[in-house]
Amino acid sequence: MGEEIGFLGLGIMGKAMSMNLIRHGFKVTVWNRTLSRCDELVEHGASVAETPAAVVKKCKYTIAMLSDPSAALSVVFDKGGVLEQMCSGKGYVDMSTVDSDTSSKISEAITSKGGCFLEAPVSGSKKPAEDGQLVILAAGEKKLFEEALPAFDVMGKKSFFLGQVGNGAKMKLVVNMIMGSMMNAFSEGLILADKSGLNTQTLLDVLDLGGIANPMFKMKGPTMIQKSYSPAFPLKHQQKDMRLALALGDENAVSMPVAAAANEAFKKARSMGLGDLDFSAVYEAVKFPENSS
């Protein structure tokens, strides 16, 4: 990927990922629906394009990091979208978390224009994105995966190639479904400890020394106790991933009662106005279930 790279979507993740590319010497052209979000990247050397189509026209490879399936589809198919300038010799890498059907639709559209497609959702939130420590779950065109590796190596610590389009999306949804279910169990445990008269910090210390010690408990526990929910991964996106994972369960006739209960807690948190906070704010919905309105 010696050529200029396009980057679509400068939210929490996209901004950190594109900044890493710039810092490591890649030439980057950026686009965001709210163009003012591009200003900080421009200060660090990025160029800005007015539309996704303009990015694709200028760059051999374009990466997208968008919030949900509808955003991922609109950037490709809408007026001024990716498809208008997609052609043979160009590659499109969608790193958004979407369902496999959305990924397949985008893949078919890109390849019908002669382009190459790779889905590459990531495991990791704001801090891993800033530190270039994401885990990249790619599927699709193997040649494009190999060409993208220098950029992936800057944005992530490990890249997996999972085969056909849809497998990356499915793997990401399974990972986030487990994460969302764990966060609910963790919230219930913190509340149970507190209501039982136990010190919640001591619970965190005990968990960290046992068989279920993990980075999420270690990082999120102290902030949850302090009711600090600065968004590393917004709760509304976690709930979207639970919904998509449950749909994948329906498709494959997999009973998922734990994930379904976790999804209800995230929905309750959204109804309490917590959607833009970190997904750990589900703690508030578990703690005060009667507050949903």
The other form holds:
Amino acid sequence: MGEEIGFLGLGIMGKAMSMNLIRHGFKVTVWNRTLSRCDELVEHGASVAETPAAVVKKCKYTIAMLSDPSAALSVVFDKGGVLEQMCSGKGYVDMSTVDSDTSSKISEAITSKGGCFLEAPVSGSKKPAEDGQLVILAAGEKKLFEEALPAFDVMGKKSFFLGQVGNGAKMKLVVNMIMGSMMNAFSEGLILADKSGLNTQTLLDVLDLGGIANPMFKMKGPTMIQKSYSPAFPLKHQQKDMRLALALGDENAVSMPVAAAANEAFKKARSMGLGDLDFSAVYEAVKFPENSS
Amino acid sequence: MAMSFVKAIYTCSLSTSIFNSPPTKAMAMSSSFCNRTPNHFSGRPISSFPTKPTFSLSFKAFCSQTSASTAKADEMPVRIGFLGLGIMGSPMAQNLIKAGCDLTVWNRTKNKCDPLISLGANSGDKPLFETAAPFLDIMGKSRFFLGDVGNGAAMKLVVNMIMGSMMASFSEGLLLSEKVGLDPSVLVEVVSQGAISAPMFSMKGPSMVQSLYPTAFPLKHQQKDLRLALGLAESVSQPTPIAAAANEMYKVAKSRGLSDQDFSAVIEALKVKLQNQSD
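Starting from the form predicted alone shown above, please give the structure in the form predicted together with its partner chain.
And the full complex, kicking off with our chain again.
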């Protein structure tokens, strides 16, 4: 893949991912809604384009990393969007986390212009993005998946090809649903330990030794105890993912009582103004009364 | 020796508190206690002490006995446990501490221990923990001393509450993935690669995908632990909606006859059971 790669979206994830590509010798042209976020990439050798269309015009492959379904759609369908320059021979890889309907919509639009489409949402947040340790959940055009592998191998530690468009989106939502519920269960455990007169750090130590030890508890536990919620994965995005997962369950009449309860906690956290903090800030919403301990 | 020692203490402490009670009742009580004064006190010389009612004599005799035993304490310390620090127990225990006894206290309401602890009582039994350590180390890979009796139980319930909720959520994920056309085995693999990778998921996931639940931890015991954790949460007025939702799932699984299966069988609670199906 010695071609020029386009990168749309330089948020928490996109900035780290595109930086990794540049560091590993890829030629990258970036675009971001707020153009100033491109500056650091430019310092490291990236080119900038003024619109998504301008990026696609220049590059054989374009990767997108947007925050939610509406941003992902906007970049494709708006004036100056991807569609204006999409044509045969070009590939579009959308790594945003969206619902499968949004992904299908984008896929149809791209392929109707003759382009190839791959959805490739990722599992992992800021640090794995910086370290190139993401887990990539791709689906769509198999050929494009194979062509994208050199870039995927730089950004991630493992890539899955899951079949038809929609499967990557669904897999990502299921994983994040479990994660959101786990963060809630963890929060309930921490506050119950605290209120029962136990030492919360000791709870972390005990958890770390057993069958339910996991990197998320290990990483977030100490910062939650210190009420430190610098965002690696914004709470509002976690709640969006819970909502989309619940909608998926709705469509298929699948029972999900724990996820539903977890979603309520994230909603409460948002209403408390914690949406832009790390999703572990749901701990503050789980504490009762709020701000106790 | 220990038994009679304790009995003597009880006798003498009550005698002391009698000083503070109304005279007539005290006299009546003390005379009955004098009758029960242990035999090995009765031979004590009276002449060493100023003339006082019999019950105070036995108290002083006890104190000299106590100081004798504390003099021996360096060679063979006697540790005494005291359960129950209510209206009676608290002053009784206080007297023991003031007399120099090595006292370990327990009370159902933990904060009643605090005045005794500030006077020098121990809570929980750290010395016993140290003694048991070599045996704990044979059975386990790690040991924690968590303080007062009750803390170990609470910690266990908190851990199992988190575990029960995690298994319930994992079940939801497996079932949802299957219903939307994904391969649940791939979900297990994806989870194992990321931030929520846990030994429990990697171990149980594959068998759950095949609807097999070989019993390592019976579902009925997981549900019992969740019920107890919810009780603990209620006792400290802490809402735990996720644990509550998970508990309901285990109850459904129990009603389906899955009590003796592994707790991972909770996934069955999410599956629709048709009326003509048997377990």
